[in-house]
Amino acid sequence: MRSAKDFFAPLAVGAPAPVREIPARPSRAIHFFDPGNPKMAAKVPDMVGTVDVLLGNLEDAVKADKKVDAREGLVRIGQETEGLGAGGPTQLWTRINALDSPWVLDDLTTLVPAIGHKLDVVMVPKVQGAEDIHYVDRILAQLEAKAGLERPILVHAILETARGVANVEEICGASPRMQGLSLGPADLAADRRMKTTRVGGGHPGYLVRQDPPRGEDGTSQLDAQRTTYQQDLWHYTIARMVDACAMHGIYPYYGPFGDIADVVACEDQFRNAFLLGCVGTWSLHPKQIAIANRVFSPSVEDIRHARRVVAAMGDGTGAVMLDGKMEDDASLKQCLVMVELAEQLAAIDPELKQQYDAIETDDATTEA
């Protein structure tokens, strides 16, 4: 067990420092890019500044004889990319291989030398427990202080294991490094023995059905049209994986939704983890950064009753009536976490701005 004082000093001699606060910087959308096709990385230049991540993958949707091109194309990517990482304005992410595969260490031993100043997160599939945390912690120290970085490189894990679920708490303990946790369906269904081939979203069989009408001698009608609402297979683990990443000061994030055609379901399904607490999603194709981008910005009319809000409660203290409704300090800290978030997008979107920048409050409170 380590001391609680040794808990952020750097794993190897001349690392930087741990962080204590993983910044909060928007990242509605991580737009996974494969830096091994030449069509791909060619778009990526003009995409700076339009997505808030740009990720560079090295994982399962590249090819074994692919891998070696898709890092080395990260490497040019990142070398020859103006105001990509480096606290320009999209951030540079990568994923890269499992752990347990040929290539992982290759990746880190190449990447962290020769553009690990720009690398902003390291995204780490199919995290099973806190020691593959340990064991990336380690191996990046180790080539942030040979490669003489100033900042640490931030990790991400995706939870795609039953166990990984299971230690979702301990996972994002693991380490200062620890920047948030993304949900991976289509591994994780398959892990369970989840009886669905969708990568992401709902399912027509998983749902509720509407109770029998009661005929007029008081006996269900169990032969009556009855309505049926399709449920959210994946609301349990989003709603764990919020839960652990809010006790550790991280990130959650939904993951992918495959069926890009779908706009509609793939916009249900980003606002459902928007409001259960996630902070971006993951971006297949270039229309779903859109959808993410709108979903995950707080509307004009929720900032708009948001600094109502805060302007009517003053101290915090008391409560207060608005258009009907009472207010208190618990109304106060959902509202700020609004506010703050709009301040932050506002920065980086300029269309953004204006919109929150035109809001217009009035004062129509009264003590309650």
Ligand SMILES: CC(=O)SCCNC(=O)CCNC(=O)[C@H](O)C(C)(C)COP(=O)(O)OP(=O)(O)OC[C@H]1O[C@@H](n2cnc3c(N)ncnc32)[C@H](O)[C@@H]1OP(=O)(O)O
Given for the second form:
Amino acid sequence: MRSAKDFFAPLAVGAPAPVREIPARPSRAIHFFDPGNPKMAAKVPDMVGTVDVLLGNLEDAVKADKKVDAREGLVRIGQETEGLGAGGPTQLWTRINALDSPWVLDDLTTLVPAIGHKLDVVMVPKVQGAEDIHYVDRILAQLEAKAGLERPILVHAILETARGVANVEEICGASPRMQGLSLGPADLAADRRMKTTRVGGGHPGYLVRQDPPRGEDGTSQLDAQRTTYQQDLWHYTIARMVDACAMHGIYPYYGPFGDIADVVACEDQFRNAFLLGCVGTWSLHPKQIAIANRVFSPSVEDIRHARRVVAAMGDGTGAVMLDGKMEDDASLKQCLVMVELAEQLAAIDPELKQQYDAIETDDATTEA
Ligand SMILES: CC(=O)SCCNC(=O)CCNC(=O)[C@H](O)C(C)(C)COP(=O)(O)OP(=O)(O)OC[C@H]1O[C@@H](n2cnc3c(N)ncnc32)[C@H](O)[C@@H]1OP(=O)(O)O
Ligand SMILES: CC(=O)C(=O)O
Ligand SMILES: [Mg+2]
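Alongside the form predicted alone that was just displayed, please also present the structure of the form predicted in complex with the named molecule.
After this comes the whole thing, all chains and molecules, with the earlier chain placed first.
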């Protein structure tokens, strides 16, 4: 383990200094595309400015004999697409191949010299522990130094193995490059030997059932109709990710929702993650971008309420009554999270800015 004193020292002579704080750039949707698929690649220029992050995927979902096409396609897109990466309106990320695959070394040694100045984040799949992040950290520093890059490329880990989940805190704190974590429900389910066959989302068999009603003699009526409540398979893992990320000042994300046609369940799953503390999610198909943008932007109603609490709380201490409810320092802090997020999003999304600017608040408080 590195000493706290040299945690922020560059890992290669000539590499850019690591960042001290991970920038809070909006990243409601990380939209995946296969850069070697001509139809998807052709859509990328028009998507710039409509989605917070475009991610050129090189790993799973790209066939083994198309890995080179995908890598070369991403280089072309990174070099030729206006407004993509390097402070443009849409960030450019990539998901490299797994660290034990035959492709990952070429992914890194090709991408960093060619488009390292455009790449914001490298997503690393199947991260098992801090050692995987240390490997990527060092090699990125060497490649950045060789390419003369002036800002470090950040790293994002996918949590998709049982060992990765067990080591989640050390993964988040393994490098100052760590930008965030995504849930990888498909590989994680396989690694855990869960008995599901889906990419993210719920399962009708994972439920609790209402107790049976009692008859007049006090016996349970086991034949009666009983309501069942489907539970969230991913609650435990997402909650662990959120805590580990918050502890290290980095950002948690939901991952893929594979039932592209079921936009309703997709929205529900995204909203659960938003409410628990995630800042964004993945989009696998263009139609999931609007869902993610909607869910991961605070609603007008929430911002109206949050602003009223901020106004009512004055210097931020004490307790007040607002609409019959007690508000104090702690509820104020929650409201400030929402207000700050709304401000960040309004700065990049004119439609949201208009909605938030139009909010009117009144003063309906009484001092306790
Ligand atoms: C578990 C994990 O690792 S998840 C991450 C890895 N998986 C991925 O990245 C999957 C990315 N998405 C996809 O491959 C595709 O969206 C699929 C396979 C899910 C569906 O593809 P299709 O059946 O072609 O979808 P559909 O017919 O609705 O596509 C409509 C158009 O949008 C395009 N399109 C589909 N997905 C995308 C995308 N992700 N980005 C850009 N364009 C896309 C299609 O090429 C098609 O273009 P066209 O109108 O010029 O023909
Ligand atoms: C996201 C991912 O890679 C998975 O679910 O396996
Ligand atoms: Mg995976």
